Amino acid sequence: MNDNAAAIVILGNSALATARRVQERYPQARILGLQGRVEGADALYANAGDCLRQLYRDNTPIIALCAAGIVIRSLAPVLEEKGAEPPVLAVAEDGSAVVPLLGGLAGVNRLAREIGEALGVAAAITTSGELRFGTCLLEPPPGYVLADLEQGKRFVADLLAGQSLRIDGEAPWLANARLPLAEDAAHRLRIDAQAGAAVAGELLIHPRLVLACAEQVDEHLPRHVRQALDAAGLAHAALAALLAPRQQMGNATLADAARRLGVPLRFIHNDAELPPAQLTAPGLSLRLAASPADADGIGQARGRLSVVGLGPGAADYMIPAVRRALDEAEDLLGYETYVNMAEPLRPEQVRHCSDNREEMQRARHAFALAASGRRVVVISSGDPGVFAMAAAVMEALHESDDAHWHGVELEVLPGVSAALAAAARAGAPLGHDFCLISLSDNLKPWEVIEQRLEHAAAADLAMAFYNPISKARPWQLGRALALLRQHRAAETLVVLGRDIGRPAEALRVLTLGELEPAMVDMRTLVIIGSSLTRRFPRAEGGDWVYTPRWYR
């Protein structure tokens, strides 16, 4: 199965129970339900065909709980040549059948067997070679790569026609296969890192054993690596990783070289970690690990720290890049409520939950983890850059002189902020110039808050209040409203959005004259309109609120 989290696609509520059973086997998989027909899915889609085709184009494994014919007809317009597709399966909505459809070289049969095991049924495997031999010779495990797919197809066809084979090299994953082995067989399976094409009657698989150690880095590094491989007589596909000293962790040219070579980039503390050099070239050496597993264990990856915003709470409001970062993370840090909102998570992902007032400690902990080579996510609700963790992370990095922290791959992924979510529910109350103000005086004096309120009110800006009130600060919203009433009429429109995007969502429209602090708690987003903000009736009841784009 490829690295993308699977999509479990259902057309109606009758398939939801089976979908949940499949999701228990693959916690990262998301259940996608047809809008208007499914309740309780992780996300909704409007058109089944469009949804399936987009998932296919995105290389997302598809587990469709519907008739196989629906999947086939939907994907027919976008099918590409065999070998370039994600796994695609049809599963009966009651869990009684599992049928692999596409992705034989992407692990679809393995996925089908796993789902069948989870549902207590036998997968309907139809691949001749896999049925006969108990393995797919054309899909070697991680750490090995098939040299020539077309040659491989001919080789398997010969075996199915009655030919036997011998194995030259180490192929531990075939120990329990039902292959027609014979010492004097004319056909052979060769496991070899050496360069050279497979000959007739041969299946060539390259083990990824070669480590390229870069000592000098420039834009020509990929060419130098390929030339060194050629000089050593090693297959380009046998390259397992590009290695470099740890102090080069932030080198963008090095990262680009690894991308162009199509291999991971890893970093080493010293040469003692490495096997002996097989070939030395200017600024470069090639080393050969004992096995793909050994090659995979040398050095550390460049750590990655993603600071993400979940949006207001509903899965539909989370951007795909945030979901991917959560799925790929090894460590997740945040306030426990927000970490729980990031579900589904895998059992092996480490959760580091802390109090919501420990932002700087959390940021420093995140950098320490990422600097060790781990993939780390710091979680905020809403947008991480709006009164949330992105600023704390930047501050922690700015204050640090630790070169390893600065070498971490750092990214900030946006989310739908509470103000924008509440405004969207109401209509467009922030449709003209507006400002966001936190009424918490934990990090700034109340005098500064009052000054900013005064200026924003005088400028006739619409405003959104974060942290409007709490048990520790019961008086501040009242003071803020008293100040605003010196500048705004009692008829000024106000929107209160509580838990927008969550099950307890509530939206209320009233006026500044009607607003009382008792109507608000810490989970309420308060929007104060400008003098031009207006409302009109919704067809389904209540009011739409908007601030026009023009001004007097």
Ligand code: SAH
Second form
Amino acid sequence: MNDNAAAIVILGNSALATARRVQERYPQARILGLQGRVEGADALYANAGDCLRQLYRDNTPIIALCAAGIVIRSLAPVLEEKGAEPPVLAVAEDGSAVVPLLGGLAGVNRLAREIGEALGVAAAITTSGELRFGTCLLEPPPGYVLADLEQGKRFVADLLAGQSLRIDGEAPWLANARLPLAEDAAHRLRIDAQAGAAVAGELLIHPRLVLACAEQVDEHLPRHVRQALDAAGLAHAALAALLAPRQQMGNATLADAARRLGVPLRFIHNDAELPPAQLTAPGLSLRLAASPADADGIGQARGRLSVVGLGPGAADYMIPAVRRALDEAEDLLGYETYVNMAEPLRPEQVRHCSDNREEMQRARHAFALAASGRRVVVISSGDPGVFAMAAAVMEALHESDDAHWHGVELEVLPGVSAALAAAARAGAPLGHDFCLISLSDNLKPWEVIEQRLEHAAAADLAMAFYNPISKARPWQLGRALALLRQHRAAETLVVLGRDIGRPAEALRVLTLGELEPAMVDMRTLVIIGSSLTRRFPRAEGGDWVYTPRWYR
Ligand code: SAH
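Alt. form predicted together with S-adenosyl-L-homocysteine, vs. the form predicted on its own above:
Time for the whole complex; same chain goes first.
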């Protein structure tokens, strides 16, 4: 199984239409196009071979819309490397053929069928076992693990050579497979949580049923769990989850133990939820769920709340950790415009859009969702800590004595703030000491703003103004400028950045003497230079603006 988002690799514009159809089926997949040949891809690469090899090494599923030969030649040098083997498919650029090439155990045939369905063609499945039996016996569904791959391959080869088999244990996913079943068959498929190597003529699959319930937590927990599994004769691979009481949610040693055991960590509200103990060891008990599905449903995960900044708008200006948090989110909260800026999203991700001014309510809603075990993202534009949601989220938590809210895994992921994005476009107007001031008097008295402007002006700081003006706050910017003009010369440089990083981006360089409130709206970031901020012509026209690093 491979849960990474796929890369759709195209070499020319002629493949773009098919690439888009594949992307409709997998909205998280990115279209990568060859630089200079493709317009409208999500990202560009310079060399097809390097790009394919890098994706392969990163364990990224590859859907290449080009000749199978190109893919085969490109990947040949990396096939011997140990490590990842993601699914790799070649798809004809006109969508007429889908050929799974590599990654038989990573679900390539399933992908091929799905893409074939999306394009209205049959996938070119060549795996004999799969063709004959309608399923890949070596790729059991989530919740089940193959005990031994090499033995499995021999087992399937025997079946293809004419052996029949019987099934011991519960294998619900095989109900519709076309297997050569016989009650008295010598070969058997065994579904069993017990440890022990598969014997000849046997295909052993472990169901993940075992729950390890921790009562005491220290750094030896993983070893104790393994010892308990051995003592109970259970396969390590049959471990489904590490369980702990809900009060332990914030325990980092516990989280580390689950990571080392390679299983999810789940929290239980009370012992009545649990199946009876199979084995009790000091500080620990092992229990068996009736099925992998039951094991999955016990308790709840530790919820996660990520407060993220999208940056100014362009996807390239978003840090990768934010993209990951968005991709993993189950719930997204934010002002509608920003939630839409977080695309691509999947239909099953719940969008809770609200008005821009309901910040505290939104923060509390986010905690309530995360405390129930969900993965929640609160979205701001720019940086979430700059006149945005992070402080509201902190305040909501600070005010709360709900232990479940405090147990949530909380993280703040930064973004490129409007002042930094606008400054970068203009050159380096914030190249020396500067301050960020919101001109909104919604949450602070206007006198405080005036005082701060006064001090910042007197200190000759460069300034960036957020929320400079709005319909509800029409006069404030004019007052601020009048005040600044008492301290700074009319020649002081000003940068106006509007919709930076968005399609309607506009940048303007002028002087404090020329600046009028009518030139500014709520989508504008205003930078006022210091006495040393200067400009010079740039080759493309217009000016570069910078504030030198020195002072005199
Ligand atoms: N957290 C955001 C700021 C939110 S306050 C950040 O770090 O950027 C909203 C103000 O930010 C707007 O009134 C405007 O002054 C500024 N702003 C936000 N995005 C902008 C953009 N793309 N271009 C110019 N200004 C922007």
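Positions refer to the first chain, counted from 1. C-alpha atoms forming the largest set that superposes within 1.5 Å between two forms make up the rigid core. Predicted model, so just to flag it, every value in this text is computed and none were measured.
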After the core is overlaid between these two forms, has the C-alpha of residue 365 moved by 2 angstroms or more? no
Taking the rigid core as the reference frame, is the Cα of residue 406 displaced by 2 Å or more between these two forms? no
Please determine whether the C-alpha atom of residue 428 is displaced by 2 Å or more between these two forms following superposition on the rigid core. no
Would you mind giving the Cα movement of residue 38 between these two forms in Å, after fitting on the rigid core? 4.0
